[in-house]
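We begin with a single chain expressed as structure tokens, specifically the form predicted on its own.
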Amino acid sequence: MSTARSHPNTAPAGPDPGPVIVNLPVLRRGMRVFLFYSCAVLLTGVVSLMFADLLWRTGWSTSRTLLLVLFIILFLLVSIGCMHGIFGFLLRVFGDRARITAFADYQRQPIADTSTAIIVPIYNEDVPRVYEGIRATYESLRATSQLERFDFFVLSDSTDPDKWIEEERRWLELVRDLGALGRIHYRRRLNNEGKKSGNVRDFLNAWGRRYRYFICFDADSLMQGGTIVRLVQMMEANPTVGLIQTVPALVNAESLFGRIQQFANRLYAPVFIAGLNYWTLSTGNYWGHNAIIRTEPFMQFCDLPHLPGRKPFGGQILSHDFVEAALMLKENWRVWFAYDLEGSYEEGPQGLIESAQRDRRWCQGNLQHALVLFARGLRNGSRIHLTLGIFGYLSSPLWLAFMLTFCWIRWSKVMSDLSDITVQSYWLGGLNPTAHAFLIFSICMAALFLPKILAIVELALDKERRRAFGGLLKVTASAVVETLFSTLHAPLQMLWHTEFVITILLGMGVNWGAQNRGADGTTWRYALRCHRWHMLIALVWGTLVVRLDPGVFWWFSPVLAGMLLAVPLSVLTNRSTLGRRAGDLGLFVTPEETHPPEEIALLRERLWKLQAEGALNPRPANSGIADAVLDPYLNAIHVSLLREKRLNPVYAEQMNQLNRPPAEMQTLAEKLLAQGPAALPASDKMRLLADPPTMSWLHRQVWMRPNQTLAVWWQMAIRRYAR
């Protein structure tokens, strides 16, 4: 971790800073943090005392102490979420001047002297979706008349040979369609060291100094041109700000699960993020995409350290974004959420299993932050972000431990065959133990669901938003169904996250595969394989609880129902037909559906057109290597891009390491022609594709040699290509 310190006043020379920004005094910012967390702690303290009082009424024990400790931790997390909802609601209703979009008159800030790179790191992604998202953003930026200030970079880390060539082919088509030669660039790394953060760092080392800012996209990101321009204007108007994170809205969901998540994101997120901004202010966070970053300080201070020790905690930091924001703050650069800036979008998983797979990737990265948490020099705000990120996953095993401990206490009581001799409550003297427990349960439920209710109330007060969601009645009905679904989904998340945490602690690695963002991907057989343990746990646990204490069973029934119904829940909510049916009924409607922005409409139109043309159909295996060898234009471009890498000493060195002696490459190439691509492992195909002389030679040979000397696979490929 860099220990060099720099004051924002030493930032690289830029234009006149422009309007003076409005800053809250440090003391007032500290008071916000104190007030926010005091409320959360106070609520936790009161309810925890009530819970301790309840436990005390039937006698104390070690297991009760454990139960109380678990309750305090879990309820504190619930309280923090509740406070985000309450504070966010108040700010949304009564206004908040302490937000980056309220500082200065940034919209009149000129950006003529700026340069911004929009980077899209990808890894074996859905290639058409990536490029159509870029097309929509590019067209939107062109409409602002500020396009010349921006360049696009597709930064590929793909390891699939077919994806690699398809990325190049789609890049060519996009540049040709938009007339964007020299404006949209494509680069593929020869290795994917450091994964996404390494990919971004590689870009910065090669091209970063040409750009004052860069905006990081995900493969499914989409932003309006006006939003991008406003982000640059905000950075220009606030020269001490190093990073501004937008709050992407989920869009383009097709399945029922995707639509429920999308609706929840659009309805609840504004309130939660406003509450988050209340205490973070200029010590915000970075979520890895749809954010603008000041290039120079990021290059200087945000180089990620290698954590000491072995995996799963040691080595590269997998969840880089939180740490990069913390490093930026550490060096006195400010990080803000532009939470009320519209026009920033992303897409989400379309099924429960895909969502869990995404969580699996994030879980190890967040747990790694335990080693970063106490790094010297970090701001307290960063430590809070890191801690909340860690407990985002640790809360699941803690919740499971809470319920198991409760069952153990009940089992001990039944096995002891002793009667409860309750004493009067210290606080709530008139209540019997059952009413006492129900009161605590009700408070917990209120703390959980109050933010959702406040989000609906806030929507009801905003006529324009209310209409955009389809009306208050349908919003309320959607929120009720969403809450029921979340109740069933939460126990599955608990089991999944618990499994992830345990396997990671046991040193089992994480597969950082590409995310499946499509709908209709869950079959009954696949769901049964993924959920068999969840159902078995529910059956065994439910049976034991019924035999132990039928009265307790009903308290557990919502949790057990979610596990028991996992298979139908997973399959049916992954269906786009049910998603469309819900939309026809007016459920889970979002503003982007009732009034689609031009960018989203263009993206959908283009994807529908490609689908109608069959361009989205799965391509045959090894189609990429066939295209790269047979197509003269694509072969020439592919070879040119490879030769261009020789101009970069780092890439040239990597190519030298990757290449084998000419005789060995010749043997591989001959094998490819004589036996077809199926005879070669993926690593050899990648090696051939990365060697410019061999690719040129292959192109000549496949067209010059007699057909009978080529593999049948090549003969068929040539016939298809000739048609």
The other form holds:
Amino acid sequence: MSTARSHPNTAPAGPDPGPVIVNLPVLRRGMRVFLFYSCAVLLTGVVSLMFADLLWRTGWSTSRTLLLVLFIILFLLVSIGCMHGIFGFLLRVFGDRARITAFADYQRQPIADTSTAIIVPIYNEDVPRVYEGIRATYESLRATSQLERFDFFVLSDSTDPDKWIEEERRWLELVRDLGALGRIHYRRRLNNEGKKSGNVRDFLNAWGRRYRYFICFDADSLMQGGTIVRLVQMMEANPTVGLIQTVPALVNAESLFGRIQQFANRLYAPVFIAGLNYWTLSTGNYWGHNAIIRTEPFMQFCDLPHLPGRKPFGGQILSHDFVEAALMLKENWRVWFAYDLEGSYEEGPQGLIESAQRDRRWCQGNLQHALVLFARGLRNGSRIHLTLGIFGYLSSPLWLAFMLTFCWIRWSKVMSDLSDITVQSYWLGGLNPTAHAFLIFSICMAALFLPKILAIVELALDKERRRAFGGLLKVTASAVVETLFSTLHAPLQMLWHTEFVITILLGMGVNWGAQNRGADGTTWRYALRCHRWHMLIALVWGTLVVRLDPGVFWWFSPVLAGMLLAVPLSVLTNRSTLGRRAGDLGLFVTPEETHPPEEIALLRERLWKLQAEGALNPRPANSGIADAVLDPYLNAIHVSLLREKRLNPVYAEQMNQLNRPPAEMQTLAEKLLAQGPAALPASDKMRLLADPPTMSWLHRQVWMRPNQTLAVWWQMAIRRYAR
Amino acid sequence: MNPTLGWTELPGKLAGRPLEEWNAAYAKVESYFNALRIRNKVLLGQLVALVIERALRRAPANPQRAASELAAEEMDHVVTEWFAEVLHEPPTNRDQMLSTRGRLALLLADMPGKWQDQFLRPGPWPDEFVRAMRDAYLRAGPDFQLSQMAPRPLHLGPITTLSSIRKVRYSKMIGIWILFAALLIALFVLTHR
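If the structure you just shared is the form predicted on its own, then what does the corresponding form predicted in complex with the partner chain look like?
Okay, now the whole complex, with that chain kicking things off.
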């Protein structure tokens, strides 16, 4: 497999013969899809017949029909996953020419006349992390000597006044540090209509036509400069490609949970994604970040329509990325996974609860795709992506229904007091029913775990990767522990996802409350609040199953254990001390930890430095408005950026709508000075912050008025500037 | 000291105001220059003294106004007038843009780092400093190339039918349900004869 580090960062010097397009034999995409899904369906068919045979042996019933239907759906999903693992393994071992990185000699492709925007849409994010990620990417890009082809845009949608001002402050610090004024831009929208996709649309409407390509980052994204340059080269060499999605590696995890997820991502994802690329080829997907997009077709075809009907399905499309890829494909632009291109990174959640919170957001978006699924003109590949996305969440309630139906069947048998009179199996005649059931169970387990085993085998065949992961023995031990952990985690996910699906279908929200984190992760109290229902369900369910049939209880024990142990599992795996201890033992080690790329090392070093300086400590409430009013420089930056917005007629109109009449604004400003920011709701603070004349006026007034005419809060704030 | 300023006309008073009042005025002006990141103590002392001296001159003519108010006003005048000279822009009472632009220019020209000694100093100033100040301009982004993305109509297929159900009249819906129930009853009757 090619890696970013093994390639030079720029095109080699010398006469440029132009790109060499590799003419592959006909790829027969349809044949690949047919073969791939035939294997999955065949496996499902065989195992489903065995399962039907088992059910038939004890006498058919309606509940058994339901159980069989659920089994078929769920096993099909498992076998699709299994096929991704098998096909991916074979491709990685024997080689794969059908990948975007192999189509053209793209590294010789000049990019001198290209322009690319790297956009970072943010919404009330961890501001230092966002800017340090940009710094690391910027410096890496500068090292490629291609920096002048790229502009960075921080596109803020933040609604928190303190975050807004902190974003401006750190933006200026960054551009001054890097000498990047005019290359790293900051703009904040006045309203966050359309959320992230609306934010991107707003950027494209203002500046999109200046750039041939844009690369979308998430707040926690990081990319190597060389990787970014290669993406542009790939786009230049493949003019029919509209979007190339990289496969970001999870990095920078510190908690045990984060490190387990990171390890699993780095070990298993290459095999799975190679398998995914086998059947998707040019009908790949978009995951919303760390992807390069051809601006013109995106602007022309990928603006999202509003869906008919009311929430949760109607209205704005929440998970925009899948749909944008589908719309791009619908217009015959190609979408590829650059799955073997390294140097693309992101960060993952550090705890079970944070992971579930993220899933909640994704769940609603993915379920909403059900409305788009049958849209006319979509490519079948897109329909498969959308379906798999929907079932990513829908499978949880189906698993729960499967287990409950099984319990129901056992319960009705016990209650009916009938004895088990089994008949001979149709085609597994030699097996008694218990052995028959165990065989099916073993096949299910094999289908679930085979991709993991294949990923380890594939690693064992690659000396360099094996070393980067810390050796085969430690990888195997880590994979075993990871499997045990995911066995306990899966039932929790099942309950959470079921809750999400039900609440979304009923049009309700899930109340999480504020994230309650101690110095080292989730607190016991918060975990108990989040998991109390999981534990209660485990207790009730476990008791019923034990009373029903102690033999069945042991089959259910891993599922019940995960739910029952939810609180300690959640708290302990969120601890960075345990994460570090696991690292000391050589567990869950990833290549980015053993050989950190420069960008990641720089990012971590900078964040440590900021931490040591206390710059990451939470700032006091209303520090943003204090800075924006009092600090002569921040006030000037803030007002200048606001005035800049007036150059855009759309913003000018929005600002006029947003601002209250001058007299009302004056009253608000006077109230702010006389009573301090606590007297104003956040919306009023945002209105004041969005009005340039008022912000200039406030700065002057707060410094010119006698102290005793100002609120005590302001007097204290001014005192910060005294020596 | 210049006796015409009337600084010491009464014990414990300066320009007709208690010394504590001037102390507070001094602290406020000093705080503002601190906020402008004037780190050099000698320069800082000179700048504060310059402002306080101007306030002291105005004080006898404005007996009803507090010393800190006069000092802050003088500080604003001194700074804005200096911005007007350096940036070659006449001060305007219309808005505060000159002050805003001046402060931004100070930051972008790196006055706190490179040019502390030039701040509020009468001209001529070094060319590099003047150029840096006059060229300083903040942009949220490059020039706009405005366009308007618009979603293309997307026919949702069978979903369109489902989503249009809410448009069906209630009477019609009830009718459909009655028909459905009748069909079930008919099936039941037919299969139980």
